[in-house]
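Just the one chain here, the form predicted alone, laid out as structure tokens.
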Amino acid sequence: MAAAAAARHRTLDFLLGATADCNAVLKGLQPIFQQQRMTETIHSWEDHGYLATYTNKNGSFATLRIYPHGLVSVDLQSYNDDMKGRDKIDHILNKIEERMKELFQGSIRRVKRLPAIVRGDAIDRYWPTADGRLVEYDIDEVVYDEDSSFQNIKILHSKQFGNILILSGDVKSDLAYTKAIMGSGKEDYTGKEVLILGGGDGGILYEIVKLKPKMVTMVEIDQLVIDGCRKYMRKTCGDVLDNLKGECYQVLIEDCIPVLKRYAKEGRKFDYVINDLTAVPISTSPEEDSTWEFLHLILDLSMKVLKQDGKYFTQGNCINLTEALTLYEEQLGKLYCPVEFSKEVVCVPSYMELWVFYTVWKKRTEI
């Protein structure tokens, strides 16, 4: 898909080592714009410093803002450029730093110029990590866009991971998130009976079925994403989504929480109960979020299908996030059951930060 029409914001900022003169800032500056025959409007204030803005007939602009204490910002915001549009307007920043570094000769303690941020573009290359830092995607295509009735579904191409997964705005995982949420290595699957709840992109699945398990059950809940997945992301599901039933799996399109509630009612037991639904959410506040309550359900309801001796594998969250992975630990102490845990924490490259893991199983109880 080509991009469409799209505003670049560019920020340039200078934090001086000393109190900004700004009236110098100002009469130093104001030539770059005037220049490219840019209208000036300047606001003042006693002890606020100025604010100046400069528009263009083509309805680009920039805005000068100049603090008293040191900081001295420049965004300029165009929309739709060229090639040649960019150039010119990189030559005016250049201007702009050229100019200040003569008006502060040594003393600028900082300079600082961000790459151009793409707004309202046809590819949305931006994402928050899970502590609310702000990532940029190299996003160059959208393979795929639907909503369901349970979540909007992206599938987009990046030049360093390939195809990518994105459920309702949130990036789903690669091989080595994969691998953390198995055990990392560690397990023998062979001839085991494993349970996945959710990995709808066919990963998880995917892997396991190469270890030779006796059998794997996926619940799935959203056909659309089995479907995109199956044709856009092959290199992660192969071809176990081609049929959703094999030698050694099959995958059901229904709701975790009825299918769990079912195997315990029928005394059905896995070895392993892999959960790839959700991340521990953000809010400390279990009591007021129906996102605790649902963990807390899905981890008494697979804890009622793990064999004793079984382990329970699933995601916490960013290793920053503390607050609401301390709270996800005390939730394993409420269960029907008592329980252990270990947690490994995992460089997820698709995520770009630290992630934590979580492995609980049955507390052994003493003869």
Given for the second form:
There are 2 protein chains.
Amino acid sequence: MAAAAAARHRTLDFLLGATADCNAVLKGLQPIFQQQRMTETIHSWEDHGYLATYTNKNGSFATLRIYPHGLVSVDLQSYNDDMKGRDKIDHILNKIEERMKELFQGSIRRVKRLPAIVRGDAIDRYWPTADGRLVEYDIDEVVYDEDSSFQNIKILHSKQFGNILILSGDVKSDLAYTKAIMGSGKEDYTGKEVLILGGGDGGILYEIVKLKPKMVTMVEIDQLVIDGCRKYMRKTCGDVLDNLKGECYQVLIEDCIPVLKRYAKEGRKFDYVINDLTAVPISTSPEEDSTWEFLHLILDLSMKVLKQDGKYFTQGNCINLTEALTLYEEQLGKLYCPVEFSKEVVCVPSYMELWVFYTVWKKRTEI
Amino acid sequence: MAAAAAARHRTLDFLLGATADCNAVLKGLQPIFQQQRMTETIHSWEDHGYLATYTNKNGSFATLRIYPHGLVSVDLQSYNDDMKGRDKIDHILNKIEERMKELFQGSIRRVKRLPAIVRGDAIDRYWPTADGRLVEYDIDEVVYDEDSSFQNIKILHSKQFGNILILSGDVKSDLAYTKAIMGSGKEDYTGKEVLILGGGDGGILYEIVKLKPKMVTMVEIDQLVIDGCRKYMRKTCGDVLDNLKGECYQVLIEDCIPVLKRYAKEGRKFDYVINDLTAVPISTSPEEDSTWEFLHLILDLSMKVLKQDGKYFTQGNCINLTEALTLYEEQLGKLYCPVEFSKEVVCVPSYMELWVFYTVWKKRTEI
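Now show the form predicted in complex with another copy of the chain, given that the preceding structure was the form predicted alone.
Every chain and every other molecule in the complex is listed next, the one we just looked at coming first.
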């Protein structure tokens, strides 16, 4: 296997207060790249300004794109830099910034230099939010990385958050999440029958078992999630995954749909059903997306195994995905039995966005 | 002034499981760019692989960098895209991904496509964390943008968080922050004398005034911060900034150093001093950095105006900046009087990182 091959990509943008004299910018900045003995190639458009490309003997390269409407963007990519190499690049970017400020004397609306984007590193630090924003995590170690037949399972170490679980690119597991999906501390689980759908990191199970329930059944499809979390997420799951059976709980490694169907047929009922499977699908065409169908099926079956005064807890999605959340709420009106619901917005620190949680219950029939 | 000129920069990276046959990658991907009628320029290194640059008539361009160690990175920058243009770019990236998967048949360790980086937009969404990570906020409006003689003051609207205050690039103001710097709800402010250093958004003042203190004095240097927040941060400051004097508070628009010196000389004492000025400096050479000197001076003066059983509250910094925090704690050992301290880690949602807060008090002398 190749050694970790990481490139550092720097960007520096100038938003000008007026249209740019492309030629003046090019002429002004050229000497900086020439000083680095970089080889220049220039492409010019009739109406679209310039692209200058600079290559360095050591394999690094830069692009300078001058848009006539008043945007100048510089990219600088280098490979396997040491600290000295990084300082050198900062030095070049500083020079460019100084030169641009000389050229435009106070008429630059914004200078923006982003933190280096690290590309192709062994440790991937970029895990976008559910609403598609670019977020860099403080990951410093890959603890576990396995492909199961269902998903990619990663456990990564975050400096702030400790080990975090990432399933097919989505960050999971955070005590704030677990508490919210359990009803934010307002429920009495003592002596109750609880069904957890998913929940492979063991967090919900661990927290509920502490509360002396009668029986908790957790149905998780993916043995490899449990294996990874038992070993590396012990702050989340404690010792609860060491055995698949405890005094007041059992873990079934199964697809939850047939289990729910079986329970429904047997007439088994739970005080709480906690759906920890997936967030509300982002796709906003339920008719075309089978995940919505899946979600509807789970909801319907869950209602069938829920006691008349039971509660169903589930995550929604990021608060910004208003359309998807509205669609979800519409789905709640289409179940086999009438339900009511409430929602709560919670900050889940490791998600880097505010998250919506739902409580659903069967509508009380008037007597 | 030029219209907002935004470029969208897409990246797509392939981390290979082995060294790359650079020529095969180039030959494999060329047809995709040629189909777009893009003009190609190739630079090859003896030991460092290829850089291919592609320019399109419409002003967009792509770079394809093939590193022999096993990294292939594609950049695609386009200007003022409509949705159709974006779909087209996604289509090109999909093609590249498909082709790479054909070429390498399961030996690709990672395919990474980041959300588009928007460059030079009128609304800047990128506000890195204190520990230097790249974070994109859900900003959709610039509400206020002024340069005072002290700093740049921005109030931006976040879809999740509402209006947020950004002073010289640092995100400020969040109810979680305000509560933490007030002692996390464990203090009784009734009938107390309170001094707030900074606090221009009015958040701390507003929350304390609700608690029936005897007198709160807030010393903020920057009138423009107060002006902006009074108008656009009313969820934070309520009506407390409408007048600089209220029944139990006053706001001084002054540099806090001379005010502290005056109070110290007069022998004025407070039950609480809340330092909302700045975070602990990130620089780790206190001897070379005047912000450390400033911080030390503020601390010393604050202790002088603090009652014997009073408390001093302040923010530290991001939990990841352990060195800076350690240095700060060392500073606490160098004040004119012996002090003790405790610290607390709090999730401040809009910071996107965990934040450390300090409580400092004068050491009780044994009798």
